[in-house]
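Shown next as structure tokens: one chain only, the form predicted alone.
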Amino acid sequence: MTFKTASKSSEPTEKDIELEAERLFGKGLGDLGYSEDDLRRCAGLTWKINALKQEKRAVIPAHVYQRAEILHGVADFIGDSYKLARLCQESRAERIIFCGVRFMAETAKILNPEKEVILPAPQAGCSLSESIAGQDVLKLRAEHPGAPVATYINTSAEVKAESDVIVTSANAPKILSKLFETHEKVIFLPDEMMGKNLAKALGKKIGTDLILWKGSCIVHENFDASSIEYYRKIYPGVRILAHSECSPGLVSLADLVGGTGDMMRYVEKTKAPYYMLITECGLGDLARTEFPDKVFVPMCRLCPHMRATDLKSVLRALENPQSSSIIKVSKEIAERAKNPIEKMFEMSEDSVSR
């Protein structure tokens, strides 16, 4: 769909809402429980934002967690945080709307040092992030000379440029595995309960070969393997899609274990009476919107993190950004950061991820 070229202070006619009302429908939104007049408050934000990031020659990134109005309303391209590193990267656009979280924004900075990268809701971060600093890493490199340290995606550019190679939950085992080969000892961060997968997939002993860090997220690390059982019960045929920041004993029953590009071409590829994707609602939303004859089973929460931003916040970091949704990463730390962001493109090239 073509929009008219758009200022600040242009609002859409009637006839524009409805037809952009429309267009939402048609991507999926009304199936998702989107009312009419849903469909409509959000069709009035939509066309001023696609209206105004031509004239700001700005272009939108959105994570597969996020709002499905945001998704399927104003986004040029979603994915997973490696996708979005690499579309951002690609891009010629003069501005770069991120609709995730920080440290996604971050990376984008880090890759597009001369492009202005604005969050829309500052707030959102990431406990995973949040749960180690670059000291942290520096410690861990001192207590253990000579192993090289992975570190998951989901960190600050402060830990990433402490880091010898960025991972993701799809390449973290192709990229261990590669580091093993040569080294003895591996430390991986910050997620706990995924390095005692990887451990596991790879065969390594936690402590001695595998060095892990006590970080968790808040979505992942509350998901029940308990009630695995009982799902395949009620749903007979079941297929189960775990993401790998969950705990052991869930992966463990999952029939897919992997990150949110891995669930969905593993759904795409495979006919089931059910799925059911073990990760933040947002997935399972894109989900029923690109696989209508597909039947999921809700088994997910609510990341507040991913929730921050809204069409509102979208619209507002094109108008006029808060100075605390600028992403600033000094030239020093981008650098530094840039390295093993680098390298895992470089060791990872026939992988997808997060």
The other form holds:
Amino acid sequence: MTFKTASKSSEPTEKDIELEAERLFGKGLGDLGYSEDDLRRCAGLTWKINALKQEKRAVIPAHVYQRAEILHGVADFIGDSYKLARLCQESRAERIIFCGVRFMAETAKILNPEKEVILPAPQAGCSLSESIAGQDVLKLRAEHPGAPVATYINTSAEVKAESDVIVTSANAPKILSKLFETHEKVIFLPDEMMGKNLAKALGKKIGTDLILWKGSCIVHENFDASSIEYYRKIYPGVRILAHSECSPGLVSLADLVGGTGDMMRYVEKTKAPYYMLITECGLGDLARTEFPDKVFVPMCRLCPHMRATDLKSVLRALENPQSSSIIKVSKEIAERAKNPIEKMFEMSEDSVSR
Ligand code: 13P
Ligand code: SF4
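Provide the structure of the form predicted in complex with ligand 13P, given the form predicted alone shown above.
Shown next: the complete complex, the earlier chain at its head.
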């Protein structure tokens, strides 16, 4: 179902903008470097988005890498890939305006075929998702008969449809170790770095026990392990947290390896003077607003796909979405892709917290 007519939001008064800018300031955006002008510019847009969201019965999930004005200004819930997939499924809204990247919005559509799912920045892809097609999975299956295919959620609906179980950074070690209880060989795709990290953690041999694909994240593959020792010297007691898409060399020097949700939980529970979050910069900004008393040493990179969404594109998605923003997954693919996602929910057996 698509919107029948374009609807324009009403305009906020000067007073509305002032109050909304104060609300955004109270969320910690001032501490992130937003000037008064920035806050007023954002406030005009967040006011309109929040008004229109109610009128359109829409919900706005946002990945933790999104810009701070989206996370604190308009998002109804924020989280890692796993949490967003679960919460979208639980939402009673009629439409989902997904602030993230295409594979996340597609996952929401697969789980909610009756809802309209809109990706405000239709060009927001992911280098991992683009590294592999459904045909490649079929070829791997033919080369390794009987080996189950565990697929990272950062993939297209077509690739998910050819998989046995989906995993995210939050549950990949648990799900893979369960698969190894009943299989000698497992195919994991498409992130090669994450695959190498999993092989090491589970004591498995690459190429014989664990079959990998050569996909990589353009953000995490570039972090340099050589500076870690230097940072440990100048920030005594610093906790180094690395996303599991980082290289094994870097991961071997970290205090924690995991997904964005694991990193936030670690910061929440740990009493340490400094933290370094080796991942996309949005997570550090979120951590600075959520834990204002902790110090975050900058070590991050921007993901051009995650940055493609801004408040203007979110407003456009609500007012009059372009057709490329409306997520379409064929019934046949969606039905087949849903099974491995539900298998993940079953095998991860946990509740969604952060
Ligand atoms: P998380 O599921 O850990 O949030 O990761 C998503 C992602 O795209 C990492 O680059
Ligand atoms: Fe994809 Fe990497 Fe961007 Fe995450 S950070 S969306 S894995 S390109």
